[in-house]
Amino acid sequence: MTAYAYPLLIKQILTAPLSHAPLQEIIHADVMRYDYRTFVDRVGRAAGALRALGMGEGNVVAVLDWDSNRYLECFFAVPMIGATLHTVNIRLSPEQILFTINHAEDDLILCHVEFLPMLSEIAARIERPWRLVILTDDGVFPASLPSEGEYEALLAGACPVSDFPDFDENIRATLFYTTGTTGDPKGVSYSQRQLVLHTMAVAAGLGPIPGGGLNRGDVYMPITPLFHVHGWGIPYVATLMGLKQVYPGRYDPAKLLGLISEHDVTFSHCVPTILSMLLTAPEAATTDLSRWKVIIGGSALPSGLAQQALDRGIDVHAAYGMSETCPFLTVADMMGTRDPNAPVSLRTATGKPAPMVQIRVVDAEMNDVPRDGVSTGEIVARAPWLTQSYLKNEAGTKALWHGGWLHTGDVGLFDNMGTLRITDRLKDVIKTGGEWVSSLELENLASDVDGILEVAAIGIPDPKWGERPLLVIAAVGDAAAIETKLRATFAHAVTSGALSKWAVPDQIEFVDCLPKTSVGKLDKKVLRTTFTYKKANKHG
């Protein structure tokens, strides 16, 4: 007999919950609770009807789904076959949504009814043959589209999957798309390998957290959507620890607060905007949220955010990532925030690496810069589960992979007891006179002003200084005291240092919302262009 070479494959993260929590619930808000025996039972289920309709090594299979168990079923069963998993991201527009999936060449859709006037506008456009899964959470499902039928119906029917083969731990696994802003979505893909990998960092630099962190007493709920950088991985994580989970459908403020007190979740995470939205919510003054932990990514999070968390019992950190980074790299100092003295900036700062995290802040010349607090530097990681190209764009790749470090994009500095924190984009950074303003910075200021819900800095053009920063606001209350006192919070930092008086933004622009991206970042880059337009037809 031979040893058993072991390949790390996405099958071996459920042998851990079916022998430590084999009882523990998995709920899709109110459509379906089960444990997790019937849990592996369905992903048998599944993959048994994916292999009737042909699906195996080689295909991919796409998702068009709110947050439901059924999507945690596909992150299962469709690596599981050998086939790719495409995550699409619902919140494109449908002229992007087909482009993904002609790029990806999806072979099966399973596609949420709430979708499919959207498939069905693209349809005859998408270039390659495939096929149709219908997914619903009462059975009833118009007939627009010919389909294979519905997904329950399937996996009642399906001869199940019981012992799923080993093949290759390099193989993709998972594929999804990410947007810049310039250019079509870029394709990333993780193989099976960087998934579990991935999953074993995050559990190991969570887990051991006395009081906070991801431990096997809680009840997760993701509050990032699941198409998004596989839920920034954490629903395999929580499968791993055989948590209790909890998945809300559709986001919506009143259902996620409710869900919350429901069922008791005590740990999420999400981007600023949501958090914002959930503390507003008229809801949130009746929801205990005092055991609630918070994991806070895709942007910075403002000390002033993080403070109306605090004040609300909630246990808020920062943690640092990217679609090409699996995303997990970097989350801020739990241990040292259990010292309830600590300081909010410990609880914003980008934090340390994850375990099997290496993080550089370079120069121009990949030179690393001094780590004093203060000279900063574009970050560039390695990780055995970053993405290792994106499809087919070759000369993507070779700009993210240059010098053999991914490069993130952005700029930022080590403190002198290795703490990263992340100081703008860079394509955020707002050049005026020759200066650098970091747009965070701006932010991170106005945040602290009582009335300001959401702030970006921007940069709009100037015949004289090149640049200069203009603060764009949504806030409650009266507009002219607002600006009152957030020109005395700029001016206060300016006298005591914290802030260069060329820094101070000239303009302030209030509005009723800020817009966002397809995963609910501030975009930036419409602010810039609406902006721009406004200055040069008021002084043309």
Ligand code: AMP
Given for the second form:
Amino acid sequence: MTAYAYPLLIKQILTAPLSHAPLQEIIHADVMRYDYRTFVDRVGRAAGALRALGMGEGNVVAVLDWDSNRYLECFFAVPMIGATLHTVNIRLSPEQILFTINHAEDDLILCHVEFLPMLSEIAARIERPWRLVILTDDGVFPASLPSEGEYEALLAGACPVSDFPDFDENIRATLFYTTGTTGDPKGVSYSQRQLVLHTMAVAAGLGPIPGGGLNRGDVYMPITPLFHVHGWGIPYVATLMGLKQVYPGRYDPAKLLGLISEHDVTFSHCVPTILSMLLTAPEAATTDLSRWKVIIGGSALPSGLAQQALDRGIDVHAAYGMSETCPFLTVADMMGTRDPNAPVSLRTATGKPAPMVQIRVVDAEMNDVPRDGVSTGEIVARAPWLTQSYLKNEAGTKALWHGGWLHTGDVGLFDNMGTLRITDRLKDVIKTGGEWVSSLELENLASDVDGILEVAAIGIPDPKWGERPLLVIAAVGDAAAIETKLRATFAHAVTSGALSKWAVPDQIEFVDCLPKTSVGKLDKKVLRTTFTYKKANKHG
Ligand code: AMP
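Having seen the form predicted alone, can you show the form predicted in complex with this ligand?
Below: every chain and molecule of the assembly, starting with the one above.
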């Protein structure tokens, strides 16, 4: 009669660290540091302050902040009072941010002082009544907008919540927006149950990785913004495991490298462009990175970058997922890398499905394509933590879940060992003379050439072939010499059968740096537009 059903709730993530790591530290750059007992106390105070502002079940609390201890506190306090945490992508344009605030129906906005000018610009067009709490690192803020006060002061004066109620585990916990190539940003949300299951699966998937993995001795620092799929969900995992955690505030290469040294950071995750930026920063030369494990996601890990990181002693490998998948789907199969001669391609492949994840590679009729290392198709997935729908977007939801499987929009293949490799994004595939060319394969080959810092392969319209591949490169050194080396690399790949003749780009363009999206990935949409326009004007 009295059995307890134990709903899977965010509050339960806090139980284990309090008992086995109460004195472990959580650090916000040079702003604040405290132990897990203080963290849990502050989460209770933040919850009390939120309740005093009228927040509870059904409300939406938005956060605009750099990666901070405050953000981590909100990861817990907001869902623990039954509200939804809207992690606002601060890199979007003011108009897009306004769209997301209105679409999410935010009731309370916690905004870092640096974003106040932008918020003031759009404030009059926020459609619902809303309240503002200011986030600062030093307590100083302008009175440009009416507010409920500053976060630290509210926490100090709050009546702390210590006994959090149970909720239905399917209650919405988090909400954020993903920006596609067209249309408005799409709202993606997760329940408390999904976040708890994702947390357990990441711990189970990354923990046992041979020779490293994520374990109790690690010091964690995210270098994926906390607004991007809750920092890929790893802050919840690090908290569950009671790890020492370092939140870097605003990203700056010198500062990030300094924090790695100062706090002996051993585990991070980021998109490839950020790792490349860190490795090429002047301070990298004098920073010991030999104890650092880095998971790369968000884009393919180019083999050149992987090798560069390995040369610095960094234990680097890929994982794969997307905003709609919480995000964890697969991780590089590191069993093979115990062999010192293991190829880098084991680390760069997206590997094997995470615990509880089902992955298929299918054709347009949803038939599985052969697992032969050659046949490609769309990657579709099932897992307990995939977003169930886009907010207020039935057509988008229907397409996402067509046939009862979540459609990733990625093209890939399984080899006969069951390793998944992504060859392209559906919208990025290059089709020349009716044949598909893998943009990732071209980028990978180019990334091995010395001097090439960033590379993107895109398809541009061609009257004869439909499309032709074009390479856009940012490099250091003599462009002509680099192009010669690159052409030799492609020629070798063609002779050895690794690349088809028609896949070799006719044109290679050098630029100072490549455009990036709001989450730091290469922006191929912008590149396609720029170079299609350039080509049209040249010929026309
Ligand atoms: P986002 O929703 O912004 O996180 O982007 C998700 C997309 O990033 C995926 O659908 C893939 O196209 C790409 N992606 C993520 N991880 C990888 C990876 N390891 N290799 C190749 N592409 C990846």
